[in-house]
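Okay, so here's just one chain, in structure tokens, the form predicted on its own.
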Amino acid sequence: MSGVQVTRATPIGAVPLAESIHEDTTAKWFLLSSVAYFFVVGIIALTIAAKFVWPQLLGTVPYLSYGRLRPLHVNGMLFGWLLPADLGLAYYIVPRLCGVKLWSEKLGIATAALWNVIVLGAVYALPAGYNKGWEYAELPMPLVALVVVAWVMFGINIFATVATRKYQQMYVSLWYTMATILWTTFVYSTGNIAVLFTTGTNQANLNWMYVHNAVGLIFTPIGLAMAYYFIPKTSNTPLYSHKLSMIGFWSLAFVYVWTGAHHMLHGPISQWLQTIAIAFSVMLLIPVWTVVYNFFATMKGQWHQLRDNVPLKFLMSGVVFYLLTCFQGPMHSLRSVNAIVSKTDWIPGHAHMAVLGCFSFFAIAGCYYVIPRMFRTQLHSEALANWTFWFFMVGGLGFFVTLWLGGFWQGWQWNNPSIPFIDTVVALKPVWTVRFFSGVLMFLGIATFLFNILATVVGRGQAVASPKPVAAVTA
């Protein structure tokens, strides 16, 4: 239990001495813009889901074709919503874990402005057909260059803040945040720049190394940084074990980078590389179970808080989704399972549970926790926050489970040469119909989330009715 201290802090709306040093301007820019993009990209996602059920929908409009909307949806969710939301939360938690102001709010604001230029550039470029054609790396090279510049600016600000910290002992969220900066630099450069100098199978191998590690070494560490900070804060409970958090960190660092090739099993890559990818994929169970046990042990005796604590509902549901996601990954890396589910709808079900069911839950929880505190006001509506959770939970489960079952069924059909391919497409229409209506529920969750956040910001002059204890996590 070392490395964490729980204290009783002042209520939301009050300005304690320790909090008054934080301006949070950069965090506000990142969080509010990311929530707005979440809504826009949600519309695009719903349009894509509808196209699976009604293929002729908007079929005569080139800009709204599936081939152009899908990369916009993927990049919008990853780099328009989730990553900038996590960056905004990082700008909030890192100064507090260091006991100092953010090193440079001006640099942070410039980073946020540049990130918005990148996202808006993608909104124009991808529907217009400017696309490199690589999974998760569709952005044109000028936008890739701007991403690199923005990432360097973010890294300088965070590392400089840590370097000037007052607290010498570093809490695990700082470890994960700094690692995200380093790992993202390597992963993003590989997937968007190094592939330029390769061809054929080598290029595909590098691309899948990037795709899988975009989740594993970008969104996983920054997501876990948020979970390690907000679970103790929202539950007002100390983290169970700092030592376990370090085991999870270093095992993730050692294992994850080698797993990307499991997306190319039974393909034209060396058997030894496939076997290594399988072995390291199974070894992912080590960091995952370590992290999940630490969070569950932290909540011992505190589960009753889930009734009324909406951020904690999101956080602990995200932990469960993390466990399920990272159990599926090692299992579908096995050759026998991969022969059935690879390239089927099972994979999007798995990927959506990671991005929307786990890491987006962490980010939404963080937004619901920090935005009222940054604007020194009350959350507009706890009831709307609760509706946000249930829309996401019910819609997400319908989406994920339907695609898992449908994808497995799809794989069995593909492995039967007597079934014409078009018949396998027709057979999945009921699956895609459930997927669409589940998507409608998730979009309602996005809409209520956006409205609640904006109403909170607009109503920031409201006084806080009653003090509430808040857990303070310090190094």
Given for the second form:
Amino acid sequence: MSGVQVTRATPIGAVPLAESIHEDTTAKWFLLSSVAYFFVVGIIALTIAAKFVWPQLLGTVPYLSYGRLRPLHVNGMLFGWLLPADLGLAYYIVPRLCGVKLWSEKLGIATAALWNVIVLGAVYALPAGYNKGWEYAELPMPLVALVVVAWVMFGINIFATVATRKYQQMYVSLWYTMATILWTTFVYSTGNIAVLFTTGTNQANLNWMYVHNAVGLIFTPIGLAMAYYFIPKTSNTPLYSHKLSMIGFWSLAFVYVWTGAHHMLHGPISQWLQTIAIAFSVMLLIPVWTVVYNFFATMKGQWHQLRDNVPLKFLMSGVVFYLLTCFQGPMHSLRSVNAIVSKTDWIPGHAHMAVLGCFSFFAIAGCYYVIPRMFRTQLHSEALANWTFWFFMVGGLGFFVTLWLGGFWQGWQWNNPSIPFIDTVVALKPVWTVRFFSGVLMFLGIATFLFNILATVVGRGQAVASPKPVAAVTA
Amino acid sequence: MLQKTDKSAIGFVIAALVFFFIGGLLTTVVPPLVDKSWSKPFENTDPSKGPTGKLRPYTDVELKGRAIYVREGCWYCHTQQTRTLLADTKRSGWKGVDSPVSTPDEFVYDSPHMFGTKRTGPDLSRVGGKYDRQWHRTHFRNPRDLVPGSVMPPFPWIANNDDDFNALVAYIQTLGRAKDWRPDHDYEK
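Could the form predicted in complex with the partner chain be shown next, to go alongside the form predicted on its own?
Next comes the full complex, and the chain you just saw is listed first.
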């Protein structure tokens, strides 16, 4: 484990020698722009949640109708906030785990610029109605082409950095980052390019392979790369087991890709393929439980740190949400459970716990940890960061739990055909109202996060001049 | 073998791709080769085997309507699959007649597919022929005028544009119609 060196707190303002080789310009650009998009897309998220409560809201403006804002919300959160935040963090951790500078900072900055072009293109195209009609793959083809170019640029930079590494042994975060680069190339091409040559059920099968693995083989491995780096770092504790991390990684590599067809259970797709997808979905418990056990075991004797270490709060809550999401997933794929929850509001409750509760929590923790270090300063306010955490936690739980309860109830009602469909819609209205107000809390979380990050960057000179007590800060 | 992959980047890359491609190929490339019903359009002339009928390609007007359905994101809230669940066949049914379940051969001409993942509004896989043009016009203008309690957005820019409206209704009336499943054949145009 030569990659992660646990260092004691360094005095503020003094840059350790090993740190001084890193420019981090690429990481800064990626992280700051992704945090800004998090805020902008948060407004879209609140708007579409409000439309469930007040369906006439902005109803006569085509560009702001639900069917056009929803893809902007989903694509904006996935490809405007979460993925570039994870890329920014990768540009930070990979050079450090390799003990060398990033291979090309210029290439990295160009990648960040291109990524911003893609996001701004999506912000125009989706409300304007340029929607290809596949979930997670709505973006028009010219933007898809740019995503592919940006991905190759990212991949070259990371692999070239790994190739020039000083430490021969690669820490687990490096495997997950490299694997994300490899798998995403094929997963993204399947969902955005291969679908063009197919129709009907065949196309849907490719689409679900992509949708499922966008979470399973893009956001999961890059998110776990961050968790494996930041949990030991922020808690100043070595990882519990190298062997467990290998079992978790290779079982994920083998199992995840088989499960796409579980999105079509009971639907117009071959029964045997549904059964295969179910079997492999249940096997996902193996990689998930090994990874989660590794993190919990790392924290043994260190739980007291959760009292005042905000990044660690985000990380360990994210791990708990990961465990819960990935328990739900295999259970949904059982035919009997699926007959109740599939297509209901339970599903957005589940999806938000994965993408927000787990992977966004990891990314927020990463931002709170690396941004003060990259700018050689202190976080603007630990107290505000703590508010960020509780806004997200309370808002998130309100969102997840009400949608599970509501969705489960909705599923039972659907399975009783004597209840007219519209009654099952009206029954959900209180649930959608709670969801909206939970969304307001989560948006306050985003707002405090953005403010804290910006204040840290803007006020960086002052923090060095008048150091605050550093008891709560671990380097 | 895998224990060496944390020291050799090339070994790692090869192993990661091999692991991925086993499941990747077996679940994407192989299934359509094994199950021919994914690519053969529905056709049945024998009533003893279930509803008769034939899947025909979309006309230009229907394709235009379909493009509007895709553009406006109708598919985020309406699924198009009557699943193999009793409740689905009842809910997709009409006037006491249960609907047949959806089969892959009914969707061979669909691109992008519109199966959907979320059912905020009712499933539309058998909606073709259930409601007439005037019903749809009123409904698109303001869904709550016909269905109190609905949360569907209004679409005045479609209801007030005859070309777009007619194309969209033409598409909606095709949904589920490859199978002639209603005993009275009383489909609205």
